[in-house]
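For reference, the chain that follows is the form predicted alone, supplied as structure tokens.
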Amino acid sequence: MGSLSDRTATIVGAGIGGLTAALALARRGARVTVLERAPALTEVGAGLQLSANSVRVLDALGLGASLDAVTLRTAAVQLNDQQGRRVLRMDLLAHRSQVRFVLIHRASLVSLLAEAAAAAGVDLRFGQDLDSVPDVPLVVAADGVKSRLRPLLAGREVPFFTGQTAWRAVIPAKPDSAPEAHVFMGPGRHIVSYPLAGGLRNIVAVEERRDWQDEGWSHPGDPDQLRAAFAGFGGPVPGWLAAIGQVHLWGLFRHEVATRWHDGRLVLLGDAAHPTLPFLAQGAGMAIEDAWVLAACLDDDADQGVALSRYQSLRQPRTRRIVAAANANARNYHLGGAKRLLGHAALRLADRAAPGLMPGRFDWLYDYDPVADLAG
């Protein structure tokens, strides 16, 4: 035990990066309770990809076991076009054939995560709707994209609407689905879609649209609008939106990463931090790492406000880095007119020539290895 042992900590949200960092500050030690608004944990949200990166820290946690046993292993993204014909595929094992890409139900993980933390002792309390930060000596803000205490810290932002409306739907699977990730793009709109364990298919279907929607991913949608939206795709398409018979909506808005995050005794985590779109799979990547980050640098250092400091410092690069590429790939999985027929063009090429090239360009991503890099 390090600087950590029997220091108090309260977190503010019982999401992935919540609990995430509850179990990490509690694996060294500290004396751990979270502060969850809704009054239980609920089978809430869809399908999530963790690639290598954010695998690494859940293995360290020792939650590798128990997430092999609610994961698909994937080893490939495929780009297609829309009529489903492939353009580029990605293969994610090429050059790190031992570590692992899963695909999983975000329900499953948060409870594997809610599970795991009350067995390593932290106090978990529902139904806190909180008004101002906890009077206590550390406050982990894990609260969201909408959360309450980031403008505390980094002041009042107005995000802006992106254009984007997204659906998002979970059907059930064929058995024979191959576990990977696939991405069927068209003018102004891309789907996204990849099987779960348990015999389920997720599904998020992108449309530029100018009507503005409401943030977040729990109002219920129109499958017929959904099925509308994407009628001119092709391939495996229309018989998995053809399945849907509940879809939940959510407009896509763009954040500034925080410049500002902590205080000495506030410190943001996850999306009260660094909110993305939803174009790189990245957004419960970062928060698990950040979980990680954080309870290794405050366990390094008793200087609190030294330790935060860190923190950003580590994270704050890195966290833009991801948020930057996301917002890219979500202009080049649109493309229309003589720009997509160019750009698929080139990719195709590469997918021939270079098949390595493509997913070299994201070693960056997956091999970052947080667990080593602040190992001692």
Ligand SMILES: Cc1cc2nc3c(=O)[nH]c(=O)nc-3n(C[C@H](O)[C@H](O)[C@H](O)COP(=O)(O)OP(=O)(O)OC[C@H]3O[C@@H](n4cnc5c(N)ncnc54)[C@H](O)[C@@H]3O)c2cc1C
The other form holds:
Amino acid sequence: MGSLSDRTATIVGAGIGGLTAALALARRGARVTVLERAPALTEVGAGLQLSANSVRVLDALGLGASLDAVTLRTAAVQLNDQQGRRVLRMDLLAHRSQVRFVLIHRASLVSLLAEAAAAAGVDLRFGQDLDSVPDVPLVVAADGVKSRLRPLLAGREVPFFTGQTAWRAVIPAKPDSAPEAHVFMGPGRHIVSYPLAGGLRNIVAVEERRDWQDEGWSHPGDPDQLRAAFAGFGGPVPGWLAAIGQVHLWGLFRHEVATRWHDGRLVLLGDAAHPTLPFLAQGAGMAIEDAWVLAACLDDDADQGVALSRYQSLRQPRTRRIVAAANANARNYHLGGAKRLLGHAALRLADRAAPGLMPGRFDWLYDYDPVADLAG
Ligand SMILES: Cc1cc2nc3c(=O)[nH]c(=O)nc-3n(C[C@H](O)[C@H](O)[C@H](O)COP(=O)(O)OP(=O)(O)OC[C@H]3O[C@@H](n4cnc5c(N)ncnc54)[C@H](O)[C@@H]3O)c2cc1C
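Just the form predicted alone so far, so send over the form predicted together with the named molecule.
Full assembly next; the chain just shown is listed first.
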């Protein structure tokens, strides 16, 4: 590392992708400026699951110890039916003990990345609302799902409303909460919940609705409406919902992965390139992987256009596959009637045959190691 010392990069957006890219480029010697629209680092109160593929990158960037201090290590992911009965359990600690899956508050991840970037010499500037490409040699568009820079490369895109609305809330967690992510699946709706460090519990509840909400994160919702929509759920769900004082909701939209990621000077990264539905918990993970691969490609090839083409060719197929898998989960979680009975029976059978084992069908996702892959 360190061979980018003659290069400068300007990154638009100080979200998870932009900050990881800033750190990855600065660690390789580049002079990096990040331009962020918000007046200060303000992250919404919500949790994130990070899987091994993205944790490997954060470790390689030297964040392992600080990550451990603000995360819970995910012990298991369990799918349950609406009544709270186990359908399938994946014991991560038992079966993937050598790698880390973690649960983290978004604000903790953003401040950890921002502090590391600042310590690595990155110039972070706030209150910079960009709508055109700055006149510098390399611009990374990490300006999120509503990217203003993406249409300059990939044309204007009309996202498609999925008919699903998501609610998000954080409640106090019981002190003995197991560090497990649980999904409760009912017809036309599901809930995902997991605890976070600091005595909190994250809740995301997705409901099929004909009316739609804007794609933003921060529209206030009515907790009573949420409780009514999930009144038929059992297990721990009623207790969690009763504890919700404040909830936000937003519409879930499907987007195409961008067809063109760069023009030799401007390059897309994170949600700006591949917004995804949250049903595989990989949006932030993909942005973190992008950041490592982009920095490594630029480091490997002095010709910036060649490096950016390699970045696109490495990232586009993988992000397309992940986005498609998240779309498929959206359908599978909400099955109704006979399809649901059959689907759950098949998963229960697999669970009984190999209790706690991670189904191998996601090895391609979690076993990917961008650090080893781009080692040179
Ligand atoms: C409910 C929900 C749950 C999720 N759960 C998970 C999960 O468990 N695991 C996971 O990996 N992912 C998850 N994600 C996805 C993840 O949050 C996103 O994919 C990730 O934040 C994308 O990072 P980004 O840096 O590309 O964009 P963002 O984090 O959105 O950052 C974009 C930044 O750009 C700034 N910006 C925008 N426009 C401009 C402009 N014109 N000029 C300057 N700055 C600008 C914004 O202010 C913002 O700071 C979830 C998403 C949702 C909605």
